[in-house]
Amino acid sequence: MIAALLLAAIFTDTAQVESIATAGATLWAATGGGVERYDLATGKRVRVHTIGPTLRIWSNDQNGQIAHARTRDSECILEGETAECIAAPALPPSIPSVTPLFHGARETARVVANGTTVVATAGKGIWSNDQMLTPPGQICGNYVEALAEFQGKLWVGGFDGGLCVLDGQRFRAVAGPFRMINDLRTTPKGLYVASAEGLYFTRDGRRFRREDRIRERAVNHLAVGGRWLFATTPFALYAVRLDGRIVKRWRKPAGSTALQSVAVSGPNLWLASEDVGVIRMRRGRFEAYDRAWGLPSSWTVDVAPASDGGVWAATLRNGSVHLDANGRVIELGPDPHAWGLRLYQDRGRTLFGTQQGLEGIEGLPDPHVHAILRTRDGLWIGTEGGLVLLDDA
């Protein structure tokens, strides 16, 4: 259980506008990064709600003080500092239509108020008389897959946002040839991005080049032990030399052709495929741990090191696993039914999330936690619907 941390920051992305609302001086948005609420009159920003991406955004209070919103699954009321929201049906799927553009970016929404036309827009935010009232240096992106702390900061890389690096108090996107990010992972040499694109490299955070040792483009999951750089692919298993020009590639390691994330865990390295369950490299040998084995599934999707050479394993749907060295099952996790995500080691604990959130903590954007990192300012948790830090007290 995780216990005496505070929710300390929240950071989301609300470029992506699906609908407003005006009510009396109040100008209400629904965002990927929940709902906003804006001063008309001055056009500044005064709250955000991260109830996740939100859908639609209605309100009747001549006040402006009261709005209510629909995400996928849930229809909220807006009071003040408050969102208090229930469990509601699934929306029926949005009618395609023809739109204008505005900014270079599709206009879903245009209102008049107060002698003020406001403009809504997927992807570049809301304009008030053609001028932005979207706050600037936002994250890039609201489904958070990777993070890293690389040069003394945090960098964050998105399923589909790119990279952004937190600069101070705000995000610089930083321009790549990659999107889609599942790995960060830093090295002495510098920065390693997995991506859909490929695994690229960077020393100074500006300049990338493709690792071109990698035959594949689609690049899971990083992990690096002593001088070497582990990578998976779907069918491949890759160990590259970061002090030489040396690549070693084992195609389908114990027969996977669904591998997931790597970990190295004293001297031994293990996968998580979808297919086999566990696999444990030996000196050069994989042997693979599956349900018939006694773990709870064979559809894994992440591996972390425990000790002793073990390993923790997250399952799809049915918890996690603890393996010692020799893959023998030694505890499952306290739920058995979590669907996982993500493990991370933190000052000798576990920590597990899972499509449901992570254990004790309440207050996420979204519950679905893909990314985990503590650096000095905290615990990092990175979700579908923003980024979150976690304060120690």
Given for the second form:
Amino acid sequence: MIAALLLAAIFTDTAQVESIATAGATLWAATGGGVERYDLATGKRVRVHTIGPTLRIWSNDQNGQIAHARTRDSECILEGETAECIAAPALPPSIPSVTPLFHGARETARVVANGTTVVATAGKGIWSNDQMLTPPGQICGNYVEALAEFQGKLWVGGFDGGLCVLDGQRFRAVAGPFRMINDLRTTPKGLYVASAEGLYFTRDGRRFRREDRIRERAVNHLAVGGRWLFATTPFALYAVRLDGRIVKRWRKPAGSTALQSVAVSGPNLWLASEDVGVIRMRRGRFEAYDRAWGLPSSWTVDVAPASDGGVWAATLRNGSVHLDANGRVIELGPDPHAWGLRLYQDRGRTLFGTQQGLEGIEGLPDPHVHAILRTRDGLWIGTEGGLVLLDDA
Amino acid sequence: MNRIATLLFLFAAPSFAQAQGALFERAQTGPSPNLRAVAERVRVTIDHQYAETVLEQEFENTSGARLEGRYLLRTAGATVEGFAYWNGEQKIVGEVFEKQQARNLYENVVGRRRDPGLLEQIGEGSFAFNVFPIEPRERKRVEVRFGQRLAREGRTMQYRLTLGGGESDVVAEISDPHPILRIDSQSHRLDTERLDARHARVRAFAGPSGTRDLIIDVEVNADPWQPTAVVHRDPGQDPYLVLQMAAPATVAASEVSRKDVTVVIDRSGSMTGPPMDQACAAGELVVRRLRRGDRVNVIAFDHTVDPLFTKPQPVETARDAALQFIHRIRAGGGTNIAAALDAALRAQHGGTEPHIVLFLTDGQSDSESALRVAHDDRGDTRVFTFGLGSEVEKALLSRLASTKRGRFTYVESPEVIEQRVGRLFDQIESPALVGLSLEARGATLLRTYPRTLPDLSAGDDLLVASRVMGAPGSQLELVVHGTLGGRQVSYPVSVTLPERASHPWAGRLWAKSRIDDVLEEMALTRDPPNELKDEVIELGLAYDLVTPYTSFLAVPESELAGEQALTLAQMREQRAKVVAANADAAALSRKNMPPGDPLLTVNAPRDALQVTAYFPFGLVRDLKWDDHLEKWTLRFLVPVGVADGDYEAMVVIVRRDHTIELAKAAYTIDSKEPEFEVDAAQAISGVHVRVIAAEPARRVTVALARDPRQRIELAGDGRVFEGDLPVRGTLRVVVADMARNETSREVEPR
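Okay, that is the form predicted alone; can I get the form predicted together with its partner chain now?
Next comes the full complex, this chain leading.
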């Protein structure tokens, strides 16, 4: 269990505005990065309540101090600096409509308040009298799928928001020929980006070269072992020598057509698959360990090296499991009902990010933990509702 | 004279479909030195042998003068599905309207600063529209979309397109129900990306010879004679069915049927000269190519009928007589097609071998009588008609052929008579699968085309298009019956009628067949009722098809005066009513998305103003354009805790011309573990295991619990699985359903 942790910082993106509400000179905005409160008189953002992706906001308080908000599965009361949320049924679907574009983004709301015309957009933030109120330099999307440290900075890969880098306290979007990022991996040569659009490499963080020898487009995970970068697509495992000279391919390892992840542990390479469980590659031969073998599920989503040369595997709905180097089940994770997402080796222990959170950590903007990375600043945790830095020194 | 689109492509014998688009100066007949092809972008989607092509071409006016251009698209059997042109960066997209209305608006607007575009059919497989103005040094972009069916010869189909010149960017996406064995090109270098066994993406690069003809050959691993069925359906509508079956490229001699062939030659006065000479040469060609065991007869006719024999005679003894008879035919007299046809149909033997009539004429005749003769004939004679020259009664000959299992071939000039007859004879001289019929069980087929099924020779390819009446979930069993080498054979294929399925081209293919049939009916009827023309217009509007009564009109709305804008709005309103009445046709422009796929992809124009998805759990997201997939895409995840069931996300598409489409993305949440029964019995050689799954299962694995390396995957039909494992001890049985949910149980063999 991770103890005595402090949330040092939370980074969210509030450019996706779903709805707004005004009360006097106060503007409330329900965004993908939580609820914002603005002072229309000054045009400044006063507060962000990182309660997760928020879909609706309303306020009956003329003083602008209290608002109600709906996320996907909770209703929250926001007052002052606090937000209290309780579980609530799912919202009904929105009625499809055609709305104008505003600065290139779909307009989601428009009100006149406090003498100004306020326009909310899906992707370009909030505008007041044609001036943008939403602060710039935000993270490139709330759904953080991958993290890496490169050139001394934190790089963030978004589920559908592309790539950005944390420069000081602001994020800078990095233009690249990809949008849906699955993994990032730093090597001595540079940074690799595994995306739905392919595998890309950059030395300088500005120009990206596609690794065309990866035949399939969707590259979902990366691992580095020795002189090799390993990459998985659903159908194949690739090994790319770090000098770029050799690429090897293994199609449908152990018969899997749904590879998800790869990890190097000792002399073995381990793969997570949705269909045949955990796969071990040793001396070029593949062997699968599935539910028939004794795993809690054949549907595995991630693997991370274990100290004994074996592997920890995260399953989709049945927690985690530790196999030794010979594939024997050594132990099961503490929660057999956890919906696994990401495993991460951190200081001799295995952190298990799930759809229900990361054990021992409260206050995450969203419970779905997709990315974990340790840097000198602390432990970074990427969720579907933003990026969090834990100071666990 | 009415221009009637032929039904030839429906019975397509193996032949490649080719298309070519080019921009000329309007006043000139050939390529202009002032209009240079700069670049073109070709996107082809081949789905179940149907190729949809989006051809975007850019031309430059290299002169110092303003030009007026005329864009010509020549296709061989392709259907134009859309066109557009650009004024600068503004794309003007064509819409289908009733032809006269479109022309009226066009005439009203033309002559202003920028002309609209009116795409009309100008001949067999030829379409054109004017482009004005093309300013000095301006680069003009045009886009045409067309669809064509690629006949399969054995295992191979071929796509052809004549490129216009300039820099070419060609990408083809190929899907087939059979595994794709080979994709290559004689003309271009290909870069092939195999997405899976049945799906590939190909980029074509010009070869060293710089040939302009793009040829892509695709070979699939298909069993001979095995039919495939494709269903398209929009929710709540009757589905469309396309059934296809390809003969092998070669058939064994034992499978080739003997045949009776009667050559009927028109010797009326209008045939005097080259037509007569060529027709006779063609007849002689056919007689010479008949094989041992075949029988032959020749009939010459004008207003009277002269047969050589009362019935076909063995070619071994009759060939010389037949050749001499043809040689002595002289032109003169009138034309009585009905009498000649009647004589040919009566002069047949009984028996199961195919009876073939080749009918060559250039004339017009009493349609009703001829059709009555064909309808009244109870025999199974195949009639292949050849219509020579521009005055021939095409509709009649086409209908005669389709009524009698044959094909109609239009021969535009005498010089090619022999070639066309020879080519057809190549296809029919070795009939292999004869006497075809199609049986349907489990649902009802309506308005099926062709009206009769032709015989199939080596390399032939059968296409049947139909509407189907059947509830979603019902199983449609189709069986093609016939005779092969004297044996009765049956080739079944079954398809489950889905709630929804997305192959919109199947609907267009059927609609085109229906339009052709109605046009033919109109041509054959003395005073055709207005309902027939109205039906053609409605089908053209609903399915975006150019017909003799509908055209594509692209109007730069900025050029419209108030009244013209009102007229256009009224035309759109009328079209919307027709589309709404043919709701399934409107849905053809929607593309469904695969259920359960976390990547939502939507086919919508690149320049659409808005593509937004509305999810059932309250999420609203805009899709983004993916340059590689050339679709709009969005990744989404269904939240944990959403109950099992079927869901839909609605997608709003706002096109650049502000027309709106609504699409649906269906997905299914299934998290329930599968239930099953298992019986494990010890046998001499080990354990026999039988598993019955409560729902369709993807895989059943049985392993020895103490040593799971000893295992077997049971074979089964999706519900019942069985197998033997040479072990003793407790077994672990794992069942995985189609959604990859798993259940396991440990059992002790009894």
